[in-house]
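Quick heads-up: it's one chain on its own, the form predicted alone, in structure tokens.
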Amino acid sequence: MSSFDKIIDANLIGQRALISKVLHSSQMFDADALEIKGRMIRFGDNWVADFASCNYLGFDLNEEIIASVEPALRKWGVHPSWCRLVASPNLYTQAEEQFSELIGSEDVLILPTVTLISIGVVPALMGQDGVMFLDKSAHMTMYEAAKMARDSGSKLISFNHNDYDVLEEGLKQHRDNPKKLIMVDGAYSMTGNYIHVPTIVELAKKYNAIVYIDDAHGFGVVGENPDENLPYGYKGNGVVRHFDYDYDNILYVGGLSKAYSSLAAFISCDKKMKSYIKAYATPYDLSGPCPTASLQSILTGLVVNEKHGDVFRKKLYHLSKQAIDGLREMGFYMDNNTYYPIISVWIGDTDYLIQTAKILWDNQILVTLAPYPMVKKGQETLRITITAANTEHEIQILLQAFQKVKHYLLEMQAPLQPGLVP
């Protein structure tokens, strides 16, 4: 037995094997896309409807973007690799300025990833000494960030998700401190719940904490000024500006790898707090940068959101509800309050959850496993991702195929919901 088998056979043990055990078991973990058209996938011979794509508003197939990318590549080359401490592409100080009047903040910092913005940020903010309120439910990398400042010395607490009873508690204990920040998810990405804004800031507020937003997958899709019309909001600027809030005490990240299409993430700033980051933050001078095509198609993305945008979110909105609406009238439940294109259907038990994946793979659908313990026991879930790139017809085809999901259920005489006895 090899050095690496033998590393390997004594970490599959525990809740990760069940992980291992899960992509040996379903076709929809590694599966090797071999062609796209529109959302359809081929899959060696088999052609699927897409299911799984986090493309929200349809940007990486949206000709003009595509376009647009050979030009820069021309003049930049497909990678200038210099670190941004070095130097960088005007291609970014472009997209900083129009990103920061987005969203409506003193400016932005663009890294390639949100994980590398929270593996940078939240360690360089805490340094040995800060205190993290971290939420329960929010994204695994604002964890992986908040253990990296535990490890120098920083305190980490956790609270339930809008447990804020709990939170205000830690804030009460370490209101001393003045180094405290609360961590949350903008959109949550099992769900598509946003954070309640306005309880989240005011609380922060009163006890001098800084609120740190990762949006995502929120980024694109939600917006100022939601209305019966667009329940989203208009112009994708984000969770903050959906409440009407501004900045003053929140560190804001938004996501380019979802609705944007994009190798490309932000965090707000003032010119200040830039300038903190810029030293502070490893990623900034130890992290490769974005590749020109994912920076020009971001340039060209706002362009397109600003023409389109709001068409593209209406589509969405309408497909999303239609799913929803359509699958809540079978019987299955799905945490969702708000329409967003995250649509995670209760399975409860890795097996049916296997089983279930199996039946909509042979129906041409794809979806995305979550199988314990990458949720909580219980939890178990098919999470349908839905794009403006979709169709109508895709829907329906979604929808048959979760027809063939409930008869099976019923014949294993397993709950439709949680809690419910079939």
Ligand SMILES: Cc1ncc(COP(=O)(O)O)c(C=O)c1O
Given for the second form:
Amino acid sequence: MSSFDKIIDANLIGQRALISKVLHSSQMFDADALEIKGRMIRFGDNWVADFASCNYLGFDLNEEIIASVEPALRKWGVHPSWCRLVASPNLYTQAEEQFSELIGSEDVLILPTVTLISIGVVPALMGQDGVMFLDKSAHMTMYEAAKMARDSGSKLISFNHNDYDVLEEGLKQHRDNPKKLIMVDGAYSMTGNYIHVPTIVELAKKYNAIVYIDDAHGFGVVGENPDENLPYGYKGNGVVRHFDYDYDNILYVGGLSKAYSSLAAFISCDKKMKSYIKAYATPYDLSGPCPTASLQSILTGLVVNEKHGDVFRKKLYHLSKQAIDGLREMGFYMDNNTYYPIISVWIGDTDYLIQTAKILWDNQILVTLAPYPMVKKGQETLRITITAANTEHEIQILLQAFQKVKHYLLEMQAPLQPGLVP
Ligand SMILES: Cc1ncc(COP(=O)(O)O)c(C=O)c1O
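Alternative state: the form predicted together with this ligand, after the form predicted alone:
Then the entire complex follows, led off by the chain already shown.
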């Protein structure tokens, strides 16, 4: 047995062993994509419709964005290798100014990923004696960031999603600590539901806490002034603007690797906080920067968003509604109260999940699997994501494939909804 085998086997215990087993159980893990045409992808000789992409606005395929990248590469080279502490190509300054204006904050700071922002900023704010209140449904990367801060001596308290009583109790207990951070998602990555910004922000204000909102999914899709024509709201300027709030006690993190099809993320801040983060967050000092193509993609993405973004968001809403209504009519259950384009269809059992994934794959559909232990036992889901580059025809193929999933589950006498006996 090699030293590598020994270290791997020593770690393959409990939940990790299960994850490894599940990873080998489906064609929908680690699939090798050979070619794409729109949202159709070729794996081997098999073309499947992509319902696992988070390129919600279809910017990955947008001709104007694609055409803008080469001139930027000619000007700046493929990669500015300075860490941001040393120097940044002016593309950064332009993007930071424009994102600040779009979301309505004094300033923003860009780093390559949401994860780097979280693991940089959260420990920098908490130091050795802060208190973090982490929503149990918030993204795992925030938990990793919180654990780093906890290693330095800060306290980590988690609360069930939307359990504001427990949160308030904790805030009360730590009323005198000036360093309190409440950590939540904007649009939740498994349901597409939004954090209720007014409730969490008012509670935070009552106890002088800051709210850290990871809106990796919401930014670009969710925005201001929602109405019946576009319940997501307009401009895609994020969940804070959706609820018509400002950034008094909010640190808002927008992800650009989903709706903006890039490798970048930003955090809202005022000038003083920006200087502080620059001095205290290690990824700013020590990590590599975003590649030129990513920076130019977001700049052109901002232009495209201004010209056509609401048209894309209306199409996205329309396609997502068609899919959700169709799946609900068939009897499937999904916890989605926003028609946001994340649709986690409840299956509730890992073996059924693997079998239904096979049915989808054989019927030309790619989705993201969420098996136990990646989610709680009994909450296993087939997670569909929809983008403005999907077509109505692909939604029809999706619904037809789910008809077959339904037949299979009924044959197996498996419930289509939690707690329902077939
Ligand atoms: C809510 C949320 N936060 C953070 C991340 C990680 O984002 P990034 O790839 O920019 O680090 C994801 C990615 O899926 C996410 O869904």
